[in-house]
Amino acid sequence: MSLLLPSIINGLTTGAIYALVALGLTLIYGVLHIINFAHGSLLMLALYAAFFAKTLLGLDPYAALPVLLLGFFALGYALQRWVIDWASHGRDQNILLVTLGLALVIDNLALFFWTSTTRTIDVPYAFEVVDLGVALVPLPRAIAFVGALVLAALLWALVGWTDLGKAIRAVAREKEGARLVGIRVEHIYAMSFGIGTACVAAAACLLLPTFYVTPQVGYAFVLVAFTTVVLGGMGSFLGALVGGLLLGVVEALCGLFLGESLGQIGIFALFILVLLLRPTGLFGARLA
């Protein structure tokens, strides 16, 4: 027991992140019914957006992550109203290539600026840890945690409460309905994939304190969010939120008994066991 709870709440830590930015693509599929290729290379972006905040601005990354905020939710709401609605034409088919397309395009310039050094960041606080008892978890992995929390809640307030949720779930059940009664459906499309876009910039502030940042970095974590968004339920909040801890929990585990580098194998069984079991996966239902 003395390293199984603490595994299990390291595993909670790391699954909320990966919630996180399972929410952002789970909230652009309930909306707009294509999955965001260019999901994991936004992240690394925000990655890189916060390194640069720290090293050139001074900026520590939980202080940058209203700006960056703000900033990736621009850039999310642009991407999508003026490049892949526009280069897409409306075709669903034409959108997984275009966002396909944006990841390669990000991935090489990032490559090209960049290059593939791997980059971290110094924060004073990166060694303090928060005593729960039965654990000592690492202070950054704890705000992680609270925070991931905290931004899934107002995540779920903005859909369920606001009247921009209402129209983001009258688009996601009935676009054409939605255009009839005045809603512009084009500028919903837009903001959730802006929304959607602010959440990997809040993981990557959140991540960056403990991690580091690579051109490649985004595709793990898009590997992992594609299976908690499946194994969730696709288009479901609570599903996400739940899959992601969920997953993370199981990899902590499986990395405990079989070793840190196999520690995904658990997320993967899991994935192909829900699959079988449950294909709607754990909660399948629409912005729920």
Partner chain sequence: MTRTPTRREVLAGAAAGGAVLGMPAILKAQAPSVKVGLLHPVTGALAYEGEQGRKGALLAIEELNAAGGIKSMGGAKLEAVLADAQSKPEVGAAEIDRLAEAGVAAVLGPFGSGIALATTQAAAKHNLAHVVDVGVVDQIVQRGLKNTFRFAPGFGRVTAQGLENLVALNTAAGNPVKTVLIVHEDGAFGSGMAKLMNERLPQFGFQILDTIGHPTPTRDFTNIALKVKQANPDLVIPSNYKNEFILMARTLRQQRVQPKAIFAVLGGAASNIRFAREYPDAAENIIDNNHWFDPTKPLSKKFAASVEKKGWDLTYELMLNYSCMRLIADAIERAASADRAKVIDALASSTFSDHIMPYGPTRFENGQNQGAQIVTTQIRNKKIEVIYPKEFASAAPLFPVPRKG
Second form
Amino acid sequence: MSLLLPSIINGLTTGAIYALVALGLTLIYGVLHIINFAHGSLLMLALYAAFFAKTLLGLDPYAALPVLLLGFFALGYALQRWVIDWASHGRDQNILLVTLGLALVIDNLALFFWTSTTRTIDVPYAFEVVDLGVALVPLPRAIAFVGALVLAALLWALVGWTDLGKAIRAVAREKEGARLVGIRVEHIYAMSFGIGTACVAAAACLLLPTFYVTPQVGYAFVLVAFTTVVLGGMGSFLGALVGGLLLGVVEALCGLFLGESLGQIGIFALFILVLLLRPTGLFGARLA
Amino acid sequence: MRHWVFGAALVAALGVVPLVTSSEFWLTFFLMALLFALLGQSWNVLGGYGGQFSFGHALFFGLGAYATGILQVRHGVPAWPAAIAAIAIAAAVGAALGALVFRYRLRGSYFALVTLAFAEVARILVASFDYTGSGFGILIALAPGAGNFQFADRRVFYWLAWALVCLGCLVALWLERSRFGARLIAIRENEAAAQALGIDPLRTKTLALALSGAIAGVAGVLYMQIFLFADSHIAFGPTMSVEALLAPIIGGLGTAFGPLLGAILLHALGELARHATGGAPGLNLVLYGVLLIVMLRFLPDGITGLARRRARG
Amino acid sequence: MTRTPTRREVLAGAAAGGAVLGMPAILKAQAPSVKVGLLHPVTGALAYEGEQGRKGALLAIEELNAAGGIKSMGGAKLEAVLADAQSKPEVGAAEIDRLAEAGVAAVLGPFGSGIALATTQAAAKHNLAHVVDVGVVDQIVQRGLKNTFRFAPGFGRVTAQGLENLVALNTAAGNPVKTVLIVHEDGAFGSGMAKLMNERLPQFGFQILDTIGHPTPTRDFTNIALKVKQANPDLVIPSNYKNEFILMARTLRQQRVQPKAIFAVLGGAASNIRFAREYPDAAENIIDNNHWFDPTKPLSKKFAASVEKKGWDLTYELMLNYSCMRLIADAIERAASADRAKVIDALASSTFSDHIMPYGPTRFENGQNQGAQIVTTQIRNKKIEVIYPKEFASAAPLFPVPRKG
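Moving on from the form predicted on its own, please list the structure of the form predicted in complex with its partner chain.
First the chain shown before, then all remaining chains and molecules of the complex.
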């Protein structure tokens, strides 16, 4: 079937987007075990930030990326330290509800200020393609693919090779023990949340040229992101990357053979199978 | 003991709402609160008493709603037997799901996510086949009459929902006093220790999931009979799963009256937020979210937790 | 707040809140007035469509009041009571009770078909007139509810007419289109449309190469574009919501898929002026069959100018709600009363024609406006032009669309 190869290639580029969204979540959920319902809302917020950078300041999303990284890191840090931790007393079920409340607040503030109009940006390279012979890959998606690889490598280096990374790993493994050896646990949680949120900003900048933004847009990605994290193995950046790419391909192939509607089942069926048969995920237990 | 008396008083007060108000608005307000209290109680049985947090309770709610609808519309089964069959189906799926996922020892967030995945699979499946209404959903013909489980008088639905919520509270109180409940709570507190004491976690948790599924199925049936329509997003979507867990956590996990208290408080908050913000789209939900967060800060154990703390102090 | 509130305080707060809750948000409280409920999903998944609908109705109210209000009631002003269905049927139904209690004479809304099924039924319990603004599912007006009126056509009519218009365009152009591919969202209207198309298109000699359903939201349309490319149809018929439509149009362009025409039926963005303006590359020459106003009417010109001045997007939700609000005002005018039964009677016997839609005089049969119809539009030079039927046309059709370089 001549569609098979283009479909797989397309699945890989979609999967790269899933990986980008999941990379931030694997730090937040995979390492800190915070079930962050607001992840999609933060992605939405970052997409708006990139949108306004382009429309108000004339800044291309790729140029805006470094600024947004810093801004969203600060936002994430503040949210974890002064909202989530403050309100949840560190209890799992309350964290869940706090992030749920946050999602409600963020989504509806966006609705109030920016209305529900679908917004897109017009960039000169929107319709440029990379001709691979068997498939045409839109240029922005090729860039996003490379971006996912780079981001995964950077996170891996950050957590694996820096003092901050050591502290994060220590907190993930044994919270109280880490506290005893002088690690400021609340600070490390907030740092991780901040880094995870910064990843969302990167994902947004790489996604916007081929996508759109509305206050609801985050929900299209959040379930897939959780699936990716568990599939790849909690806290594994390589896992999130491979998991995302795999989900993209599975979705594309299921869409091809079962139809786009029923094909969505592929993602969840794969997810259920992995949970039942290999709950540590493909690359589980690497980090913690 | 005090919160037991308080809960009973609340339930009794709710029972006379239709007698003291002729306002359809307030009747609907409390009817919706009761419906979501029932769904919350279902979640509470498994999550509150059993410590197994599900993110996919829409699965059982949706099964209740869809099964009763399909039996009536496609097979001409009368409404009441269809309702009973639908509840049985929800319970059976709960048991099957429990037997599967608990056998593989999924717990914590893994259990939460696997239930979510099953609910999503169900949502996609029902949206994909004509038999299950595909994209349109299931619409029951409007035919008021007690035999059709459709009541022109909203009060009948109200008292029915009220009676079912009472039943739900009784189930929870039974859990607090029965051996089965004790086994379930022991598993919540420490599964390994419970197992060492000779409790079969697989069997206990599976039964709890079946019971929980049945109650959520009842809520689904009730929703379907009141609105006569559901589509895959309404019935099986993640929103409903979230509705199921909000009320019991806010009201007080693992307490008999927690889900009811939580549902009423959340509905009141929603109305209050709506009133305070006027017609501006979304602002009411912003305020609702802020109130939710603030409430968690000051009532970390839910409302019944507060009552208990005061009783102790 | 630094201390934990006592239980009594919490309860007292809830009770105090409860005392004031019965009153919904009311705009412009002036006496004497007639209240009308505007029930739209202004939050949640349908927020954009709901907000557009609300704006359209409010614009009509603004104009009607400026023109002297309801004359048969001594110039009583119309007063909007706003309600939000939050894109959920059960919330919509609860809002109906609130509106009924606020004393509205009629309800207009709620865009979505699923919500409409719940709200029309809830309004029937109050014997409250409910004008459905969009809600294309035909069951809405087939349940024998005496209070329910749909001004716009349902999808049976929409599809049949879309097909007629296609045949007419194709015949006029010398039958360039022989093969067709359908892309539809898998919800109520997209699937229903696809089913009807599959039954009817072959009767007119068209060959259907494929019918591709997709969910909402769909994150990626490349697979679909690839299938379209492989099938290489003369014509693509899409039927989906706004965001998906935009993604689809862009992906088709990216994958260099160029059928002889894109002929949408209720295409989400093909009749959205913003899409036409912001994505000229992908949007240009797309044809849609949708609710749209008759641009040749003087009232339409005035309406379009007002919308332009307010900086709103010109969309069909705006047009339909604007028209429906005028329909309701006319009924109240003739009933000379806000009495619910009288308003229902006045609507049922309505022959209202002072609206902007291409419908002619209103005539409700079992709640469905018999004259209601859609038109065929095409995006041309970043504008949406009516191209068929001829009596409403503002531009000649460009069909088939010439290939771009």
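If you superpose the two forms and keep the largest set of C-alpha atoms that fall within 1.5 Å, you have the rigid core. Numbering follows the first chain given and starts at 1. Only a predicted model underlies this, so the values are computations on that prediction, with no experimental measurement involved.
A movement of the C-alpha atom of Gly30 reaching 2 angstroms or beyond is seen between the two forms when the two forms are aligned on their rigid core. Relative to the superposed core, Val274 shifts its CA atom by 2 Å or more between the two forms.
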